[in-house]
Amino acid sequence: MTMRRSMLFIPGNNPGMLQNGGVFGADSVILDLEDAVSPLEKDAARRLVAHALRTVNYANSEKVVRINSLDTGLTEDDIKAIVPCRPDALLIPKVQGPADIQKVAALMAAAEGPEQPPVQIIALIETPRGLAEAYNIATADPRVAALAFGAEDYTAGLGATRTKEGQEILTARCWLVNAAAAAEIDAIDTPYTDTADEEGLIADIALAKQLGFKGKLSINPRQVEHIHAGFSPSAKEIIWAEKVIQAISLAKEQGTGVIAVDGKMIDAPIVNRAERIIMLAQLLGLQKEAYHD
């Protein structure tokens, strides 16, 4: 189980950063060779990343690299400078429909060395086009590990003002998530870009995660710690999830067929659920501090 809580960018032009991207602690680091790289640095900065990915040691966090867009001419020059480097995954922007995964794909396989497993693809979500082929993205190719949204630039392709409160990107955010769970795949929320603004950043993690969002990405190190806080199980779900795993246990030795917890049926879904969050807090162990609270 891949844990993306956080996903933290890093701009692909800074060697200071890249250098240190793996003190900050974030479940993923998505190097940079996109927005964060003006068009006379591309070059320069490929060539950083590459060598970052294959000189740097990240910690526990999760390499991942945003390429350049289809539509820039430039993704298979990144494709074939990074992938050898052994990076985890690739952030595809601007992704339009099924079409664009699978001509990423075909170039990532091209790539890969012969011993070398396959590199995983999430798929960044930026335009009312591309929400629209949310599905049909997702399930494009094996290789697609999860959707990511970019709110800034959809809402610039929808026409509408961007704001704190996100009434204007509720519909897609929700949309998203739906095609992430069809798909079987992770759904991670887009950045909360007021660095400065704590309470705000909070109170949207909570909604994200009350959307169904398993991570956020970040723009800034600071976010990480409140990112983590708001997309690692609580003490309540820990010990809410503890109950179901056991009563399906118990169910099962007794050949009990309805289930229940707390007065609620349990089905195959709130298992699901409820596996997930046991898992989530075996790998950070939380288990023993949820019985502790």
Second form
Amino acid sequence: MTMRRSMLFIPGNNPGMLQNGGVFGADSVILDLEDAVSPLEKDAARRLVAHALRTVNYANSEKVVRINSLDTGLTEDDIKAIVPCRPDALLIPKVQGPADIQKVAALMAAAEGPEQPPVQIIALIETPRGLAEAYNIATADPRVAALAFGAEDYTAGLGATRTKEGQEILTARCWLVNAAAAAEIDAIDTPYTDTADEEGLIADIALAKQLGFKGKLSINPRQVEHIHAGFSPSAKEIIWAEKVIQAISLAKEQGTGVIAVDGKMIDAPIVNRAERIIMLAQLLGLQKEAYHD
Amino acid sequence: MINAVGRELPDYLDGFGKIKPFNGAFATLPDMPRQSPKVKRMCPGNHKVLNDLEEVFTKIPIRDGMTLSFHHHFRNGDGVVNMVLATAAKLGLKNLTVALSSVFPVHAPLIDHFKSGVVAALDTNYISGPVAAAISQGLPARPTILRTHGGRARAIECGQLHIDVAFIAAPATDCYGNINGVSGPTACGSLGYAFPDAEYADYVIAVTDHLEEYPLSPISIPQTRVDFVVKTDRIGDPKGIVSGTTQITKDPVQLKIASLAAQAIKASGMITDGLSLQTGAGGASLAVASFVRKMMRETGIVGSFALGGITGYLVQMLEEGLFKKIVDVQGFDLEAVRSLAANPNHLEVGAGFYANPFNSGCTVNQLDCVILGATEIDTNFNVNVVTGSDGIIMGGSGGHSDAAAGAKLTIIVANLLRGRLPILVDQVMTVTTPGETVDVLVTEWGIAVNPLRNDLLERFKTAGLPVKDISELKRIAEDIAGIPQTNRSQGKIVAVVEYRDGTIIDIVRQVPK
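Show the other one: the form predicted together with its partner chain, since we just had the form predicted alone.
Once more the chain from above appears, this time first in line as the rest of the complex follows.
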């Protein structure tokens, strides 16, 4: 299981940040060739990012590169330069439909070396049309590992006013989470853009988790700690999940059909959720702590 | 001979004298009486206010070879040192020693006084700017003595730095020589670094541009030790003296380091009632304070005192009730000045009270934790804050070695790479603070614990902190930046680095232009 609680953007044209990207402990770093880089610096950033992928130690962070969208004419060159440097995934911006994914996947396959494990795709949904096609995008190719949401461009496309509270993106968030869940992949939430507002960030993370997102994009390393706190299983969740797993194995041993934990019926989706919590807790070494608290 | 941190030192140095090697942070015992300055008298009806500095020089009189002292509370806005030395030059004096607690770029005219022989030696705790470069090039006739803040107080109080005349830049004074630092156009807050000078110099002169009615209130330096008062038009530039507000860094790597340092303090078990803390005024140090503040709020604990260079940030913590007291030897911004003037729990103390190792107890000994920086640190945890990796002087201990020796927990925060160079090396260029007084190094790539502190190592591991062996951190740095070649000069000795107890911990050699 790839944990993507936090996915931190690192500007692809900033050598200092590229070198330090691994120190912030983000689950994924996204080396950015798109919005962070001005048109005049695209080729320089492409070289820097390719070099960083080969030489910089990103510690335990997943290495993702956001390439330029298909309408820019830069996508093919980006893929040719980046994919052979073995990133874990590409973040494809402004995906409009499954055809975009298929096109990108074909370019990626052509650029991959013979022994290279397939590079994954994370589709960034940031247009009304992309959102409408979300499930088809999620299932367009086996490389698609997650859907991510970009609310700024999306609201602009919608003609809505972007607010901190985010009522205007509630439907889109729910729709995206649903499409990802239907395709059995992760949904990653839009970044919280006011980097000075800690309280707002914490509330936004809590909402995203409640809606079913598994992680959040981040535009500032300062946000990573809060995002991890928000998306890591709580002590209460871990204890609940362990009860569920114990009840299930007991039921299997005894051949019982219907199982309940704390008076509530347990069925397959609940077991899945419990298993995910336990896996996350194991990855994060949180199980002992849960009982300690 | 080789001292306890492995540095080769001569037994004797021309222009300095016999060298006593550093032998361990607490190995030297004092064996002298305290210095006793001349006894004075002042008859009723006598006046202290003189017309100008020249009159001071003739009245005392100041002669060739004397030691003139100054404080550095005006930092880069100081006007007094240059005025006094210009007067000395005008009067044809030679071979003076300048004992200035810290030297800033504004003191560049010192270079001409070195060249002309007006000033033959410098005795200081920190140097930045062109004077530092001039010393590295071997300009003054005699080697510079680099002390610690506590060590300078010790040297004065124990008679090793005899001051003939102390010129005290005085933000506010009255006609009888009472001085404070909290009013007047050049208000700088605490005058702590001038306290030993005022107490032990043969003559004490208040140089001011702000005379108040007698008696001045509050009084930091009393009339009983001040011989003359000189009023001039302007003694300094407020813009260079205090900053508006000191800002916390926004640099994400420094914030990461600060966050790890705060977690280390917590894991040490120190976030409890009564916490005492010293941080620098630099952005990263302040950021540590901001993370600690958050932890203190969350757990509802109240600290006993904050120490050192005081900023508005620490004043906010005092006013919020997170600390009961501030112990202030030096203020950095206008908020620190305001608080010192108004709040009885904001205490003004002298350099000896702060950090002199040879008295009956200095405040650094009461510190739980200090956060310090480093220009370089080696795998034995020795820290260099005196020279750059090129061997050129660019700083000094200030209170670094003092606070490191005193505090129960000494944390060095530093980027593992600065520019293109690793800061973690096999041997630092110039040892300033010995590794035995440093407990923890916090970098963006992880935390290294001094093997002398296995108790901390266990606590950090239990807390899940990213602990690494210091040689592993060094390897990470070298993987990124390569192994830098060191270029050790074999030139003449231009400065001695004195540890706080008066022994010599290292020397600095001349670097070609």
